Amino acid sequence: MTDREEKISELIKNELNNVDFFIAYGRGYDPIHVKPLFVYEEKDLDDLVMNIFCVHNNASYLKTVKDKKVGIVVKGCDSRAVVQLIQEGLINRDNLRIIGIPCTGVISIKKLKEKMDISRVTEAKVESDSVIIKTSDEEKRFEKDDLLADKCLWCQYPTPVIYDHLVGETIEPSRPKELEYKIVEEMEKEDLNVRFEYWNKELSRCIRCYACRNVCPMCVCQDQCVMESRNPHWISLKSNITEKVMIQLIHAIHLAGRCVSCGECERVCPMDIPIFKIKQKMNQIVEELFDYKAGIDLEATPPLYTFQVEEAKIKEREW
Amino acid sequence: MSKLSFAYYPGCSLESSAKEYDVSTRKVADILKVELIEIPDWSCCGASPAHTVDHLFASAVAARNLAIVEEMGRDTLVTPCPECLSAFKKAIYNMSKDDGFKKKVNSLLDKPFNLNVEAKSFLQILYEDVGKENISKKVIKPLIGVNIVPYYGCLLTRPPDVAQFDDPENPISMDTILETIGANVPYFSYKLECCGAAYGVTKRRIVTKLSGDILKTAIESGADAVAVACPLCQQNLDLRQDQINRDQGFDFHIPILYITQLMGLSFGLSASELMIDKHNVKSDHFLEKIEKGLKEKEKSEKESISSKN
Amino acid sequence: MAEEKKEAKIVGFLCNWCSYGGADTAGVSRFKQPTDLRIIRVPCSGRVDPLFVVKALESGADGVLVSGCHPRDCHYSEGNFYARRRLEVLKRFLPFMGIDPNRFEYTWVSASEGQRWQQVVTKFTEQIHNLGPAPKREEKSDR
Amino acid sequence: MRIGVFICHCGSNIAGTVDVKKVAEEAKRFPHVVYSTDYMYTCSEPGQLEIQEAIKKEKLDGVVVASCSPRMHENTFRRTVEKAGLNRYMFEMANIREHVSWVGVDKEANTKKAIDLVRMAVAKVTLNQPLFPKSFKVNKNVLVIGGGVAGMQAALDCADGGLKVILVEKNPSIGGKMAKLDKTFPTIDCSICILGPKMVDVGQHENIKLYTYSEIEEISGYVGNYEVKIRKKATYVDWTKCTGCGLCMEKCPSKKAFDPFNEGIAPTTAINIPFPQAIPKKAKIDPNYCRQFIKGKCGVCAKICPVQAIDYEMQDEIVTEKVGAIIVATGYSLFDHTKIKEYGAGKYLDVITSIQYERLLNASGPTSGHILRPSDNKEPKTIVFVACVGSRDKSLGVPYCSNFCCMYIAKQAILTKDHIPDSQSYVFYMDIRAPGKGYEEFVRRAQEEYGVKYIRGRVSRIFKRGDKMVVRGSDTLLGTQVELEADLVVLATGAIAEEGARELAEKLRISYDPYGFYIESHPKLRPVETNTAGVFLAGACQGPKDIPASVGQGSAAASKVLSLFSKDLLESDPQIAHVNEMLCVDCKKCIQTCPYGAIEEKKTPMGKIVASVIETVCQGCGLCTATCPPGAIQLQQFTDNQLLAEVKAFFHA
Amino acid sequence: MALINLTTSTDENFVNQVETLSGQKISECYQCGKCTAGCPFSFAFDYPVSQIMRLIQIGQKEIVLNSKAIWLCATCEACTTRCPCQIDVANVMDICRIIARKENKVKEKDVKLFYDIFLESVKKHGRIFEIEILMKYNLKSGKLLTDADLGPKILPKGKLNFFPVNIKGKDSVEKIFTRFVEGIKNNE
């Protein structure tokens, strides 16, 4: 165990009195899979880890535990799921115990897997800017930032912005936040019917698993969403390219100012779809019309729950 | 106040039974310091004569001219002569709003007229680009002690929609000119009564009629002179004005002067140089009144100094 | 000629109290109009989700058509600002996917504004004719 | 589902550019339709029993009628339905004339268009559920907004009847123009004379709560609770004990305040009491010309004032009032005649305009009652009228009739020749329009017995001659131009909506037309009331008219609240959001938006929170709807089901 | 004035025409004479403007084109500036000279032959030569003595040229005059 997954055991020790369970991420089957955590006892936080393969949002699993009381690591990112939920009414802050983790960025698991085969790794390590693979086979050493996820490298919050502990020292931002819509800018480039193409493509690979919107930290209505209970007839079981669309448009749009960028749909989504860059798009808008980030401000509103008489970036309609 | 500089376009008038207009026009202009470039190898507007026979034609004949404006890189043409101006602006608004009607008058030119160019007249240049500020700061022989009543005549400002200039029920560009350089303007209620324009050679008696009841008007108002800014009027008006008394029993004998000369009298050129010999109505007593009126108020002000000493 | 007559498929949600009304008096008024808009009637422009213009581009629209009461005229006071904020969003962002945003137009009409209903709709419909028939989807296998 | 379909011809309103009987085929292939038929006028009687038949017949349970707009039939059929048993909202229309037959030209696409609504319709209904009102209690107060004429007779009848009326005049007294004319026309009744009685009964009557110069500042709520905020300008004067001794006005040494009263012909004192017969009979200061506002020194009322009245630093007020219902009396206005360049655009002292010569005749007037000119005080002896001065003229924005001018021009006239007797009087005019009881004859009295001369032509323009003033015109029976030297120029200027109408009508959610006079339910059935329920019109508001027309107005807004209020309770509207606590997952998002706060939450007897819509106070927008991520709160009659229905059954057709 | 038989005499192409070529719509007109009443050549016209207006609108055209009216308006614009319906008056009547000239019924042939020896002028050198003007509008119309009375007035002056000014371009010019021609030619 690393001196900080000591401190994170320490600090959840005594926590546990306070809570139900804690939230913390724990080993998996290989070096580079980490899998949530759920501690319930001390004896579970054998299994603690706290690197950088740490991907996952634990704020996702908030919104199935709104009464209970909880204990939660998060990262930077993973932090504004939080504060947004606290906002939103739909978790309450005086439940909780957050234990905060600043962050340099975690790995995307898909950019490894294209540069090596993973099916074999028998250990991984960081050495400054360096990450270390090995497989019974070969060792390879990368350049970190060639293998963080996209998120990390325009990452503006590497110190949660809400927590009760904070394990290490602050982090100030350093990444560059001009790249924040890089990925919105480059398909802009394209002609329409290029994009119309080019998602109509990317879509058609998509087995309408739900993956995107079950982990998705903000979406609450859980077995409720319209995608599955399909009253209101938004959509249809029917699984053919419209319907594809719509599911991400519906995502998309329940999720306008309120989606913290933490890109777990595209993560997790098993066709490896680019929908992050959806979510992106919206961001970026909602951004430049409202002057607006979700999961920053705990006494704001999500902008498209309010309105402002006088809209300063919204021209009266020519039309 | 940069210097202005515009395309000129004199008019045919201007050249031959007008020419004090055009030699008044140029010299005010030169003191003014505003630039005026003749237009090179202009030719006739057309007038209303064109007009009767076709407006396409029409306005061909005046874009001849709007289209060497063009190739002189000027985006202004100015001309003393209502008539003149009416036909430019007649002809920029017609192909401004009609594409095909632009394209089928640009069939019959050699070079097109591609709209870049505006007509304004040259009054509306002293009155908005000079500015009676400019004006007042070049008078030195007021016009002291005379009444002038101000004749637009119909085109100056009408119709509005394509004159684009000043009120058109009750103008006061020369009005404000007129005060500007000293003289007394009383209320005259034929400003813009028309004069009979282009029928004093074919229709004599309605000229005289309508020029008799401008005059009579003018004098009844106590006028010792009427400005005009167009040289069809000065013509009805000064050199029929001997037809006019003899047709309608008058006996009038009133100066018809360009607001130009008026304005040059006041920066103190001399009615030879303005050309004022060579009107038919004689402004001698015009001319000698203003000069009293100078010798009035020099005394008076002497006067005034030495009572404050 | 017959391909040129073909309508456009475009459909409009009319808030009752201003824009229905004003397409009403456009009506009265006898203002002639391109025939291909069909129109739905809601309580306010508050009310139209901007799904609802999703569901009906994916559906096969060729344009959609949102008009509600100026803001600060509406008749339940506010709704018409929400609508605003979100329909503004919906209409930037539909271009990134690859859906033209002229297919999309959101605008205010009063009840008394039959006029400008008129002009509203042949705007609109000749906007849409010129932009053609909305693209199809369809399903693309890499393999 | 069994669904009946009526296609309305409408006359040939429909009929005439829609293939109705195509539309009446068509709908029978449509799911669930069971019968299909069209009729001349489903509207009528006929036609709505044939409906009733139709349903006890066809076992029908949903009902379709295409015809005119919802906005005009949907309650009628709504009530036809419901007497032959069907839920009143078991039905839907498609406005296959607004939207269709009256705005399309090419009859193959109107029928085309009109099948896809009617198709829309029937996939609408078939998701109607029924749905039962609630009632609620009805405040039976009543708002007039105007004291003119036609303000004062509802506000009397409204009183009479026995509600309490809250009457709001933005001037300080109530009379309106009326109170400013010296005759009225064809009786040539003193116009004060009758009218001063009425104002009288307006100021004492027990049911009437008095606030003139004050202004409506916002309404909000819907018919039968209304709240009304007043803002009551400040008159400096407390008028609580302000007797209208009229010692202020004696004494103020102001004496060259604008008199509004007057039309600016004379002045008058900077604190005043705007006419002798003004109701309340109060001073009020006007600061523009007050020296103790002006100069911040003065003060000479506030001293002479026997009962300490006077009070500077009075601010403006806003009070609240519970009303159910509205009567808008707003009036008119005059057009502005210096707009008029070629008539000297207001520089010629002898040219007045029509209102400005009736104070010159009244014998209250500044004049007192003696015509002399404003020039040089001089009894005219050639007058000229001039009609339509900013009326039927679209070059001026007023192509309108502003049906009176025709009259007072005639009465003028002919008072003219009472005052002066050697006076001749001309009048400019291009038609005479003379329609009411006794007009006709009028006019022509005064061109038979007084002499009136009339040309039949427009002004060209007005100018100065020496001390005359000419009037050039045309005679276009004639056919000349015709000129008068006149000593008085009289502009019969036209009727223009009343400064401010625009802004209240906002206020009140109701409609005007581009010259701003407000819009009537039905211009022809419905002339009194608006499309907001509980607002009613009355007067020159909805368009120019005279004095008798304005007070039957008033008297028909009244009876129209009279009956509104005969019922002790009203139905609420039923079309209200609806929560579906399976599917609410309690994100509050309803909540937030809900304009009216008519959401709450609470707990379900399972022990779920869920939120929920409080009935009486929902007003039926759908906001939540297209809020809510789950779809769970559903605004009844325009659920996401509905309207999806409508959007496949025009893409899938 | 004659009867007019309405029955056969209206012509509605001709309002038609009117129409198109002025842009105007004629039924505007209520015939309130405002345009009439500000007409400095009432007192000379056979028919009041407002009147000519009336007759186009009952499709009056042989009365329209053969009238005085037409060709002694001097398009001074009063009408148009004040009409309240916003009919440019003026160039209504401007359309019905050009049709008069088309169709060749000008009631007033010396101010017709004074614009067209004026035109010549202007097709023969790019600008008008007055004097030219002057001497073949009395030779032509056989008004010899036409302001015989000025000649001593404005001569002495020195003003007038008694030579043309020959511009460059004038082929220019003159082509704008032959390919407007061949133009109608080639229309009809």
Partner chain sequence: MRIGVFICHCGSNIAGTVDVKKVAEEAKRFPHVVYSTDYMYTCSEPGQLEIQEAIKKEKLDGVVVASCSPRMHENTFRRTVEKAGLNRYMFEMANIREHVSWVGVDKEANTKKAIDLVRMAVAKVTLNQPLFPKSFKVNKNVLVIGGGVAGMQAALDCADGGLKVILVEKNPSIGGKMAKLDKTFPTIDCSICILGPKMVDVGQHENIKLYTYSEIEEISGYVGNYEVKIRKKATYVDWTKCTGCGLCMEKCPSKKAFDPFNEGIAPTTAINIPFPQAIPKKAKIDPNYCRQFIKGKCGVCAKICPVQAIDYEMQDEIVTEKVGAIIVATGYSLFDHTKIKEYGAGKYLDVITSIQYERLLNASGPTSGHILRPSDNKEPKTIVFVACVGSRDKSLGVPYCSNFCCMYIAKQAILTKDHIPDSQSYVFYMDIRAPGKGYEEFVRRAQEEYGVKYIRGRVSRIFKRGDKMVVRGSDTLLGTQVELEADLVVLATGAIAEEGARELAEKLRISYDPYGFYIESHPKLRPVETNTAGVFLAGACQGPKDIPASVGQGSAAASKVLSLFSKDLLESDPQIAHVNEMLCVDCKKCIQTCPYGAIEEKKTPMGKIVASVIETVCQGCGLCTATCPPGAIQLQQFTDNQLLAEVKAFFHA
The other form holds:
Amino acid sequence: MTDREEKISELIKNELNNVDFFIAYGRGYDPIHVKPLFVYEEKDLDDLVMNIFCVHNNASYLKTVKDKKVGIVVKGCDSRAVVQLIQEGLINRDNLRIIGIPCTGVISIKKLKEKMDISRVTEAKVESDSVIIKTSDEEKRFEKDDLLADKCLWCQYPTPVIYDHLVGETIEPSRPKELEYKIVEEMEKEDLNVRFEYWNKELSRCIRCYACRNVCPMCVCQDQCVMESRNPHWISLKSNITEKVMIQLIHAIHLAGRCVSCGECERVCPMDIPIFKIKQKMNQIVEELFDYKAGIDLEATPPLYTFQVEEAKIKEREW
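Switching conditions: you have the form predicted together with the partner chain, so give me the form predicted on its own.
FYI, this one's just the chain on its own, none of its partners or other molecules.
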């Protein structure tokens, strides 16, 4: 174990008597694939890891364990989901023990896959700003920034916004904030028909597996999900572009003022559909209208949880 992993392990051991279990990160089937690790007893910590391949937002599991006492290891973007869940009364802060991990970014496996064959990775390590990947046939070195998940390129919350224990020093944000909505702004420069065709093409690949919904930490009404409801019957099971577009638009609207930009929806998509762009546009609208970003301030009230006769930036009477 690294020094950081040793510290995390020790903290979890000390907290196990206070919680039913701990959610951390564990070794996957090779060095570049990490899996969620559920720690019930000390021996479970043998598989603990904490590195740049810990991409999952484990806060997604909290919505299913509301009445249990749970410990969790979080990065900055993960912690925003925890805050949002607490704000909405979906989990109880008193039932949580949070270990915060300052983060300089995680690796996108999809980006790495574009650069090399990752089917037989034997070793992966970080040296300064480089990532070295060894397979049974070759060794390659990459600049870390070339492999970072897109969300990391503009991250303003490298240090978790909520925690009981912090492992490591606080990291000040250094990424350019203006990059956050750059891809949305560039797309909006295109003709409306071009954008329409783009989304028709992208969403036509959707297989309606609902991985994007299932992984989302803020998709909390899965037992009554509109995508599967038959009473009322909002959406059919037809596999056509109309239904696929409707699914993603409903998903985005249900996340208005709630999406924490963790990017999990796009990461898990088996068809590589860039659906995070839709969420980013919704986030941009909410930030412009309400000066609000989800999961930042525990004391704040999400804008769609409030009502004002007239919003400062929505000039209804002028229409």
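We call the rigid core whatever largest set of C-alpha positions still superposes within 1.5 Å between the two forms. Numbering follows the first chain given and starts at 1. All values reported here derive from a predicted model rather than from experimental measurement.
Trainee: How about Q308 - superposed on the rigid core, does its CA move between these two forms by 2 Å or more?
Mentor: Yes, the C-alpha moves 2 Å or more.
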